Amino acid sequence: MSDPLRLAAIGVGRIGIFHACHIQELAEETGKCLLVAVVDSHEDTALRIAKELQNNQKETVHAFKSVDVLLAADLAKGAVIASRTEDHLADTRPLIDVGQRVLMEKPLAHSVEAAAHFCAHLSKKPECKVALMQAFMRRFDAPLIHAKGLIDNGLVGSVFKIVSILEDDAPPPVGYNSPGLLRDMSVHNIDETIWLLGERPSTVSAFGANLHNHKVSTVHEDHDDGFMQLEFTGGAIAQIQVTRNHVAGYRNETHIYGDKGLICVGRFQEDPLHVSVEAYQKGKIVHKKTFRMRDFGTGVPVFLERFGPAYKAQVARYVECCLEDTPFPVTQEDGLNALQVTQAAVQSLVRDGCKVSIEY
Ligand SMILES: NC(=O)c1ccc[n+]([C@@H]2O[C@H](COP(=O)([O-])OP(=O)(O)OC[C@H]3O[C@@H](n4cnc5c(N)ncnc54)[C@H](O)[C@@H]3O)[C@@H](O)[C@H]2O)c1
C-alpha cells in the first residue's frame, strides 16, 4: 500500500475540528491518510486542539499559527481548509501554488469577484485546475444520494420543481465571519439543485428580510431570512428557503416534484438523527427508506447531526482522489457557480424580487 497522505487541518473552529477528527478516524480505519498538523490563526486554539487530538494517535499533531509556517515545516502534502470564509483564498493559494491539492469549505470566497479571480488563477496551470475540491457535503450524503438514484431511475418521472429548505435554529457563533446570508447558507441548496437537476439555473428572483435573529445575534449579516426562485433552461424551477429564525429546531428538507410523484428527503421532527426518504404517487407512499445519522452526543453543531457521515465521506473521497491522482467530483467551478447564483440573487433582492439573469 502507498504511504498515507499527510494532511493538515487549517482552521479548527466549529467545523474544522470535526474535519480533523474525520482525518484521524480514516487514518485508523484505512491507513490512507494521517493528520500531521492543525493550523489556526488563533495560536492558542491551534495548540489546544492539537493537544486534544494527540490523544487519538501516536504520531505527533503539530500546531501552527499560519499556512506559511506550515509550509516552512514541510510536513503535510494536502489540507482540509475550514478557516473563516474571508481567509479561504489566502490560506488555499500558497498550498496550491506549491503543488498541493486541497479540500476547501464553502463558500469558495467572500465575494464572487474574488472567487472568479481565483478560478482564473487556477485555470492558468493544468495541475492547479485540478487542485481544489469544494466541500459541498450534500453530494456525499446518503439520503440525498438515494433520492438522486430514485430520480435517475424515473420513480417520479420528469422533475419540474425542487423545494430546498435550510433553516437554522440559532445564530452563528460569536465572532463568525459571514459573507451574507445567501452566500453563507444558500450555496448549499443551490449546488444541491444543480446536482439533482444536472443543469445550472438561468434566472433568479430573491427576497430577504430581517425578522428575528438580527435582534439576538452579534454576528453581522445582511438578512436573517431569505427566499429565492431559480429557473432552469430545461423548464424546471427550484425554490430555496434559508433562515436563521427557525427557533423550533434545525430544519433541513428537500422536496422533489415530478410529473409522476414526489420525493421528500428529511422532515422537521424531534429526532434529528433519523432522515427519511419517502416517495409518493397518487396519495400513496411507494418508497420509504430511513437513514440513521451519527450520534456525536450532545453539544455538537446541528449540521453535524444531520450531515456527520457526509462530512466524513467527503474527506474520504478527497483522500482517494489525491492518492489515485484522479479529478475531484466537486471543484472550484461548482463553488463559483453557486456564488454567481447568489450574486444575481442579491441583485434581485435589492430590486424587490425582480427576475435577474445569472451571469456565469
Ligand atoms: N459545510 C458546512 O456545512 C459548513 C458548516 C459550518 C461552517 N462551514 C464553513 O466553514 C468555515 C468555518 O466555519 P466555522 O463555523 O467553523 O467558523 P468558526 O468561526 O467556528 O471558526 C473559523 C476559524 O476562524 C478562526 N477565527 C475566529 N476569529 C478569527 C479572527 N478574528 N481572525 C482570524 N481567525 C479567526 C477560528 O479560530 C477558527 O479557526 C466557514 O467558511 C463556513 O462557511 C461549513
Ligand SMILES: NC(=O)c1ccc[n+]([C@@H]2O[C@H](COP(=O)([O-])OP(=O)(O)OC[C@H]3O[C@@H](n4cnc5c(N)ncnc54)[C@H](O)[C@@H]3O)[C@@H](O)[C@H]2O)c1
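Between two forms, the rigid core is defined as the largest C-alpha subset superposing within 1.5 Å. The structure presented is a predicted model; accordingly, all values stated were derived computationally and were not measured. Residue numbers count along the first chain shown, from 1. Compared with the form predicted alone:
- In the core-superposed comparison between these two forms, residue 229 has its Cα shifted by less than 2 Å.
- For residue 175, a C-alpha deviation of 2 angstroms or more is recorded between these two forms after rigid-core alignment.
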Second form
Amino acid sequence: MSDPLRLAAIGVGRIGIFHACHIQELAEETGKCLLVAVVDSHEDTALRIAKELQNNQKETVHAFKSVDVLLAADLAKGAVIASRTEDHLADTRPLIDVGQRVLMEKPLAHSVEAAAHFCAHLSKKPECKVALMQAFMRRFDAPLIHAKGLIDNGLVGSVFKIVSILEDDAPPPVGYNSPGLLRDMSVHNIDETIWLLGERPSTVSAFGANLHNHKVSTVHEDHDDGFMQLEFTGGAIAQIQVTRNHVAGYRNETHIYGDKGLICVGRFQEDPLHVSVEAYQKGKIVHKKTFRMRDFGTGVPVFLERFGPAYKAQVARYVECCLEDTPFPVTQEDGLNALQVTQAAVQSLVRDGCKVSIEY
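Switch over from the form predicted in complex with the named molecule to the form predicted alone, please.
For this one, just the chain is written down, with no partner chains and no other molecules.
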C-alpha cells in the first residue's frame, strides 16, 4: 500500500471543519490519507481547531495562518480549500504552482472574469490543468446518483424538464457576506442540472423578489427569493427555485420529467434524514428507494443533514484520484460553467426576466 496522502484543510469555518473531520475519518477507515495541518487567516481559529482535531488522531495536526507558511513547512502534499470565496484563488494557485492537487469548495472565484483567467492559467501546463477538483458535492450524493442511473437506463424516457429546489428556512449567519441570492444559492443547482442532462444551457431567464427574509435578517442581500429557467439546445429546460423563506424547515428536492414518467428525489417531511427516490409512470409508482443520511446531531448546518455523506464521498474520490494519478471527475471548467450561467441569470434578473444568452 502506498503512503497516505498528507493533507491540509484550508479555511476551517462553517464547512471547512467538516472537510477536516472527513479527512480524519477516511484516514481511520482506509489509511489512504492523513490530516497534517489546518490553515485559517484567523490564527486563533486555526490553533483552536487544530487542538480539537488532535483528539482524533495520534499524528500532530499543525496550525498555520497562511498558505505561504504551510508551504514553507513542507508538510502537506494536497489540500481541501474552504476559505472565503475572495481568497480561493490566492490560496489555491501557490499550491498548484508547486505541483500539488487540490479540492476546492464552490465557487471557483469571486467573479467570472477571475475564474476565466485562472482557468487559462491552469491550461498553460498539462499538470496544472488536471490539478483542481471543484467541490460540487451533489455529483457524489447517493440519491442523486441513483436518480441519474434511472435516467441513463431510460426508466422515464427522454428527459425534457428538471426542477431543482433549494429553500433555506433561515437567514445566512450574522456577518455573512452574500454576493447576491442567485450567486450564493444556485450554483449547486445549476451544476446538478448540467450533470443530469449532460449538456450546458444556452439561455436563461431569471426573477427575484423580497418577500420575508430581508425583514428579519441582518445580512444584506439583493433578494430573498429567486427563480430561473434554463433552456438547453437539446430542447430540455431546467427550472431552479432558491429562497431564504421556507420558514417551516430546509427543503431540497429535484424532479426529473421524461416522456415516460417522473423521478422525484427528496421531499419536505418531518424527518430530513430519510431521502427517497421515487419514479412514477401513468399515475403509479414503479420504483422507490430510500436513503438514510448521516445524523450529525444538533447544531450542524442544515445542508450537512442532507449532504453530509456526499461531502465525505467527494473527499474520498479526491484522495483516490491523487493517489492513482487519474483525472478528477469535476474540474475548474465545471466551476467556470456554473459561474457563467449565474452571471447571465443576474443580467436577466436586472432586466426584469428578459432571456439572456449564456457566454462560455
